[in-house]
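Only one chain comes next, encoded as structure tokens, the form predicted on its own.
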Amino acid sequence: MQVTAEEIRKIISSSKIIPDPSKISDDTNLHEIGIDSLDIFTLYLKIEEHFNIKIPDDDVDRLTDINLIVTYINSKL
């Protein structure tokens, strides 16, 4: 099963990090739209839980947009 950008948007939406994640493009840097470190941490915890994976701290810093998150998760599944 391949993870999609839409699945990541649903996780972002359920995390209530931003009001309407459908309005951000897949390559928009999440930090540039106002998602702070605590919100990023919350998002990655939800992603880990949803996909039953562990994202090492070293990898979190390079997962800055939806495309990178999708590619990363697909490589781990």
Contents of the next structure:
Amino acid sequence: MQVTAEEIRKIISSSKIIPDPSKISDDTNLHEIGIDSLDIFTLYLKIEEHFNIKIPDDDVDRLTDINLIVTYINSKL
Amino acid sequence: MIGIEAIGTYLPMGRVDNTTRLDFFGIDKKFLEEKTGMLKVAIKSPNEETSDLCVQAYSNLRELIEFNSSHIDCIIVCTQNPDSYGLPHTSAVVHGKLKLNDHCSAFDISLGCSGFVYGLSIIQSFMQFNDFRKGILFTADPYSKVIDPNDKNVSLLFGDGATATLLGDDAEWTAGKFLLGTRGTGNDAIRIRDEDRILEMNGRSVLSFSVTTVPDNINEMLIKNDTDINEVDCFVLHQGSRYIIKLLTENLGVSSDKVLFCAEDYGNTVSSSIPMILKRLDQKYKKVVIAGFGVGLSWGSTILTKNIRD
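Please give the corresponding structure for the form predicted in complex with its partner chain, as opposed to the form predicted on its own shown earlier.
Below: every chain and molecule of the assembly, starting with the one above.
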């Protein structure tokens, strides 16, 4: 079972960190659209809970868009 | 029944204005206002020691309520930034500065942001077991002693302050059952570095811990006290940051007007953050949940019920 970009969008939506995640493309840099470090922490917490995985601090900095997040999670599952 | 009779507080006059440091830290005003929430942080003067902060809080307590200092049976100081290197214990220094009687016992407890809740449980148990009538729980943890002013993870958040909570049998607030916890595997999330004795904090670890563990702890504590969450008038949670308070409010599923954030003008005062708010709480609140969480990782909560006094 592969994780999709839509699943990540749903998690972003439930995190309430941006008003409409459907408007961001898969390769949009999340930092560049104003998502700050604390929102990012919240997003990764939701992802960890949802997929029951642990994302180490060292990996967080490079997970900057939905594509990268999807690839990363699929490599962990 | 031993409970809280009155709370004295002390905030040093000094302030660091965080709005003047936005460019330096590369953040905008919205982040400061909505995420950290601390527009200013209180800072003690360099010659003020931890015991001096306690003495100032005690002076404020004396202004609020009459009591005979010779009737104080015990004092406890909660701090992880004691006078000098913690030897002698800061409570002994405070005892000396206040010229308390020899029969008054004094000891320190080493806890951070969970310290007031733990301390309340400790001092009540200690007093009840020893048949004491009056005791004072001090909280004073001046992080300015160990903060690197250039580290935005901590420098924008923590402020200095102290409180002195008088415990006795003419209580305004009575605590219910406590629910306390520790996750020692996370002890490196907030720590003093060995090499330079400077504070460092992993903000992500602290945020994740806070917003997941604390709501569960509060819900379990309420069950233990046979209280429905809707019966709670107000939640006085440790003032970690405005963002943590917001997430805790969401995760508890309660109205945001029931969860207070009051640290805009002085910052996160560690174990003093909860009593700072309790002191100025609106008289309309009758059932109040308090919850402390942080260094350790350590956490605890209880419910306070207001008593009708003459």
